[in-house]
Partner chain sequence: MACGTCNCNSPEIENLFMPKEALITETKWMTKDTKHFVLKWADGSKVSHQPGQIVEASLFGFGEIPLGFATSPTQENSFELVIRQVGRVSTALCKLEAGDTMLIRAPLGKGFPLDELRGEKVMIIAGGLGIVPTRSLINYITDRRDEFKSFTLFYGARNPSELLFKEDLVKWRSSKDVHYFETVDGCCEEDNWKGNTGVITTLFKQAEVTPDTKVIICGPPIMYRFVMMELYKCNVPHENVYVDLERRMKCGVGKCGHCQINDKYVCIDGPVFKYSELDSKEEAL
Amino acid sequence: MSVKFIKETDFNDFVGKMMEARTVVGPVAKKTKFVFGELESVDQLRLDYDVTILPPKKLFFPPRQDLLKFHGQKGTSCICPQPKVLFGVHYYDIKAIDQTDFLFNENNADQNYLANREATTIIGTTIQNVSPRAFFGSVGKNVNPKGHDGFLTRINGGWVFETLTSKGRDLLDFGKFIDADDAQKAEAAKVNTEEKTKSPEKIKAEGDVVAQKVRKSFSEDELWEEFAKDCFSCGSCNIVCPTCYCFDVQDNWNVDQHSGARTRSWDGCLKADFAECSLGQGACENFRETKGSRFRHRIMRKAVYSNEKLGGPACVGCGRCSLSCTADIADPVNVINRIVEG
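For the sequence just given: structure alone, the form predicted on its own:
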């Protein structure tokens, strides 16, 4: 590990030289919002973004992805990772990537995800502007991000760059970096500590207390139906979530009826047909038929079910679900605080 400093006046030149040598994906403006996209010019890079529409997991786990091509009895893998630098990731999204790394690695490892993940260098950055629905300061406070290769912190006069892996250190060759002094390191540490206090929303209990109280509320059907009464079952909260990883798999045949592709697409537990199972002969069973049961499952999944193996809640407080919900009911803060205080 090394801690370096680069002047503000040299920063764009560093990014430009990195772009000449590598494919760089970073936050860019999309009208009034932000997305992670491949940089075509240094001026596109917006490290002052608050939150992106979709999380950076889309680089390793695309919304729609061919798993294999088939022709008759022969199948060909579609794994084809492209080396890239994912630049400017906020710490809550790095924590989410840590979770999906674990989940796609356990039991039967998902080689499609892991190949894309391994080919990517991840560089985190300071949160300069905070999303109005963020609550990252009060969820999973004891869980620190660990899956990145380096971290950039903006301080007076420039940036402190902490390299954490060999992939992160390799990027130093593209910029005029010098060793950071003690004052610069201290300023960077202060910036990154203070940013965690700036999220506007707050869960009013620690993770263990939340998990216990939310689990106890499982059988309160009327409460969950009340929470979900305005839900459209659109699944928007699932689709924008950085820690959701459910998907549907379909075989799509070409017109020759002999070849095609097996494709997976993001899916979500709030959708009405998510828990629908075929019983054969046209019959089916939906084991989460009501909106309340689906809404409950989402909150249980985020606050309770996976805590033990993930080391904390399956939520990082980005606030994307709150921003994307048409009915404005998906915010975990409102749901969890009501349960905790009730």
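Having displayed the form predicted on its own, please output the structure of the form predicted in complex with the partner chain.
Partners and other molecules have been left off, which leaves just the chain.
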């Protein structure tokens, strides 16, 4: 659409004006880490963050989300999107949002997600600091980020703001933007190309080779049990993953014992009973009973199973799973490199 420039000295004013008019969610500090949170003041915004604990999926697909409310046996839908600006998303997370957009839309459109998504304006930004476990530069290289409404790149003396949709363009009203000149555009392009080389960890093969070799390793049960030996089945790797979207659904009554809600909450395929079902008469079958089989399912799900429909791996290289795994076994880079190197 258009490429604009705003001076560093005008930038906070832009964010402040935007906050007056809109609900703005952006990266903010939490202890020594970062989270996406609703901005209450401009100086909370930390565009120099490396990675957030949870990915921005939580805004569209909250950890707990009521799907329906009920009174007795009468149900009411409760899809009620709140418009907001999601400001300062790194490109790997934009890729992930694009995937969950597709997944919640395919076959049966899930408006509990999609309505929140449509009500949100997404502005991407340059990765100024890199997470120590990131590998975004070596995964899904042929998959370009899309679906966002604008992108901010930090260059000398200010920011280049590329608007991609009318939702993105609407934000121009809040700041002193001028047209970016060719030198500024070129500098922004260079910054955004270079950032992709900055991730410290690297998968040592291309996506289709990875998919092929990982798929082939399926039957190596011993290898998978070895990978998963220290697994706690805690599902942390699932929960922090920007492309994981599995959920559980539970009903609960309110304290009046008459009304209540049918609620979905984030689930994870690493949890022990994720694929368990009761067959009756006390019998139950767990279709992924061992730690190794669950560990394998996650890697297959990220590197193999969905590649065809997503056009690339269902992993964007954010490194959150590696950071969140206290046993440090979740890192897909270690797993995949071990497999591709035989």
